[in-house]
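Consider the single chain below, provided in structure tokens and representing the form predicted alone.
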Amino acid sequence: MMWKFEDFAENTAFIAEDGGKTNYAELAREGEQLAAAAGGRCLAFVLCRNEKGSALGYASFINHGIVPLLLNADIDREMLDALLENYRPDYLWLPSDMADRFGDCGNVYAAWGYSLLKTRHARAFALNDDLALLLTTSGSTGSPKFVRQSYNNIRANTASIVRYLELDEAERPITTLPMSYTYGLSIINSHLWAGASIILTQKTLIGKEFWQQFKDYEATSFGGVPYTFEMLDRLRFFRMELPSLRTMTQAGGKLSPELHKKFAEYAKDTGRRFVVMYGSAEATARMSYLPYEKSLEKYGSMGIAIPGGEFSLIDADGKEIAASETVGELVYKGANVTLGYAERGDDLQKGDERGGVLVTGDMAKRDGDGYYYIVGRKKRFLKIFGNRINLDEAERLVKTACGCECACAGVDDKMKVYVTDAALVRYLRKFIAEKTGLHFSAFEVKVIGAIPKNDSGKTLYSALDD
């Protein structure tokens, strides 16, 4: 079992819009009743809302050795059918206002406003005993490329960022990020570890309602991205009456020394406590955290490692820099770094190919006091909104789409699509938001008039109007 629900039985596990509440023993029972529809180890597509039903289907999955696949309700249906085909899972458990969408399926169990229904595939792929969870690696992009999570790494990162952040059982953090996003989850992991009380939302934070069912409900934390972070400092966040807030956590990419200075002196006024972290899927969610009372003094740093975690930086030869001040590759080392990938059912049945080592792809630097910065990323990716995007991905998706040349390219909240046809600029912006679900705001479509090639036809990105 992953999580202790006996030991909190009394105490509340969810709080819902409305108010409804869920205790630790309903969790449980509820929980074993599922897992016993579903018969035993196998494969399970969880589409997640911010909902008790959904988090029953997670935890009860996980607890009962069933492994679940998240993904967002609202994922585009061509993208899910892929994934169906590629994967085969036995069972989806998904809201049941979309189990008609599935006639195809049989209801074999329903709880909580959500439907287990049973595929035409039965145990289609061989699973890794270690296997618990498979998480995205992409946000929305529909790639079929997933993290696959041990049960070993999920119990060792939970069981640090409880002890980093103090978490106990008079907690009441809400929701603010999807589940099925690796920095979301881990709020919950977290704080269902700690027998703390979840609120659970669809609201947005840009709403009255959200902060109207914050301050009823006497929230105690809230997790956020960069861009939550900037919505929040033109909303006029720090008039706000909370007199419930505590704490206050960033993760999902780099957020701007100012804005780090800015809410660090927030919390530090009122006395409560900011926290920025670090961390990817490929390491379960959490690698570093600042520690709130260095936030202020060391703004711009992603912090020191987390409990049981270890980071070093190496040159381009994979020489490790001991010097500090000294930009390389960031590289980490824990027993919640994961398993690997899966592309393909097949994959399913690997063992461990990383040995708890992660090269992380972001250069980054380490003061003289052992505090790291990120300076840059190695790869192609970006982050919007928090949502890792592949630009390789996104690039897949245009020209599948479209039959057309074009190259991904931008910084973090702005990703710009490069195309030689200027019918296709409206079109393509569309397509984009609605593919990623995701602001059509933090895209941007370019015409050129052709896209630069190197002599051997790879796209040079460098010589992009970036």
The other form holds:
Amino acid sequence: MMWKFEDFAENTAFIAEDGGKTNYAELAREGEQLAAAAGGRCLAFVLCRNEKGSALGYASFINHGIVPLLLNADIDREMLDALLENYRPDYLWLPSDMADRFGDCGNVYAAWGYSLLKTRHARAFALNDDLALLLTTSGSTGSPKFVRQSYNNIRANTASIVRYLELDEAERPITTLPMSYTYGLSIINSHLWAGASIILTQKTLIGKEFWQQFKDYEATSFGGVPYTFEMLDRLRFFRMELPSLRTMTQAGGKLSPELHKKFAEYAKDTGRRFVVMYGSAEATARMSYLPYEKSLEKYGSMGIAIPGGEFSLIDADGKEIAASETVGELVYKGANVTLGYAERGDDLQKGDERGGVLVTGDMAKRDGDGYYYIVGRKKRFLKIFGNRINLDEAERLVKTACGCECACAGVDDKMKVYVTDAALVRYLRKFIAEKTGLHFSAFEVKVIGAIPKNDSGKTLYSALDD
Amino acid sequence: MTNLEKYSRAFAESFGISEGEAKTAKYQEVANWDSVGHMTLMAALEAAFDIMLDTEDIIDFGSFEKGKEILKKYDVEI
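Having looked at the form predicted alone, could you now put up the form predicted together with its partner chain?
After this comes the whole thing, all chains and molecules, with the earlier chain placed first.
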């Protein structure tokens, strides 16, 4: 068992949009019924919304040894079909309003507006004993790549988060991120661990209903990616009356130092906590946090390793860098480093391939006090509204769809797609936005005469104009 | 350009839809009217009419029709 729901039997676990409450005793009992309907260890796709059915289903599957693979319920159908074929799950657990799209599956159980559908597959692939959960690395670009998380990974990371954020049963976070996204999920994991009450909402913070729920159910915290904080700044968040708010956390990419400072000042002035963190799905969720007391003094920093974790920096030869203020690749060690990736059903039987060490692909430096600062990336990916987009994968996606040459580059929240055919511009922008499920304003398609290449045929990204 | 044209164009460009489709647009019912699209629209309207929208109005701005009412407060007649 991951969570001991019986320890908090009378506490409220979930508060739904309509105010409906589910306590921990009900969570345990209803979860058992669902798990019994699924009948033992197997693979289940969960199509997630921030609703009771998704959260309860996820928690129940983890607690009963059923391996969930989490996807956003909005996932592109073509992508979902490819994943279903690739992983052949035994079940789909999804909002009932989507159930009739899967006519060849039998409906074996339904509750809280969700349905458990039995597919035609029965334990198609062996599952490693340690495997607890499969999570996308980004929720984007149609990558069939999933992070394999173990029960120990989730336990270690969750306990650490509860400790450094000092979470207890009085907390009431409101959901601002999809639960199929590692950061959003870590908020659910850690608050169920602490016996707290999670306010589940599908509403976003640019809608009146969200703020109404925030006030009515007295939310104490929320998390956001950099774009969330940019929006809050534009919404003149600092002038809002939110007496219940105690803590704001930020992850999913680097916040601009100016905005980091602004929110840190606001928190300090109003007696609240602002905690900047760093992590990835490959490390279950969190690797670092900047203690809130240091938020203003060290703004721009992603902080220190979480309890139980350890950072180091390595140079191009893989040697550890001892000096401060020297840039190197960031390496993390800890029990939350996941087992590895899965790219196909056969990979689900694999064991631990990382041995507790994650070479992050992020370039960082450490100051004289031991605080870390991200300065760049070694790998070719961007964070678009908190979602990781692998540029090489995006190129492959475009090449497959259009059969044309393409180069992807850019900066966070602004990806540039270079093509040579002007006729593709309109189509591609829409295509990429649809495939990633992200707003098209983040993508710019540029037409150039030719994709610059070096002698060995590799794209010369430095030669692309800006 | 009339105010209605400017207003419709802001919707069309923020959500990648036609100006005709803009007239029935509602938050979360149009594919690209998500939170990013919403802030894009707000910025476009502020620029087009040289106004500064209040938080209450930004979070209340749920449809093409609702937006017309809101802009009246800023002396913008659509």
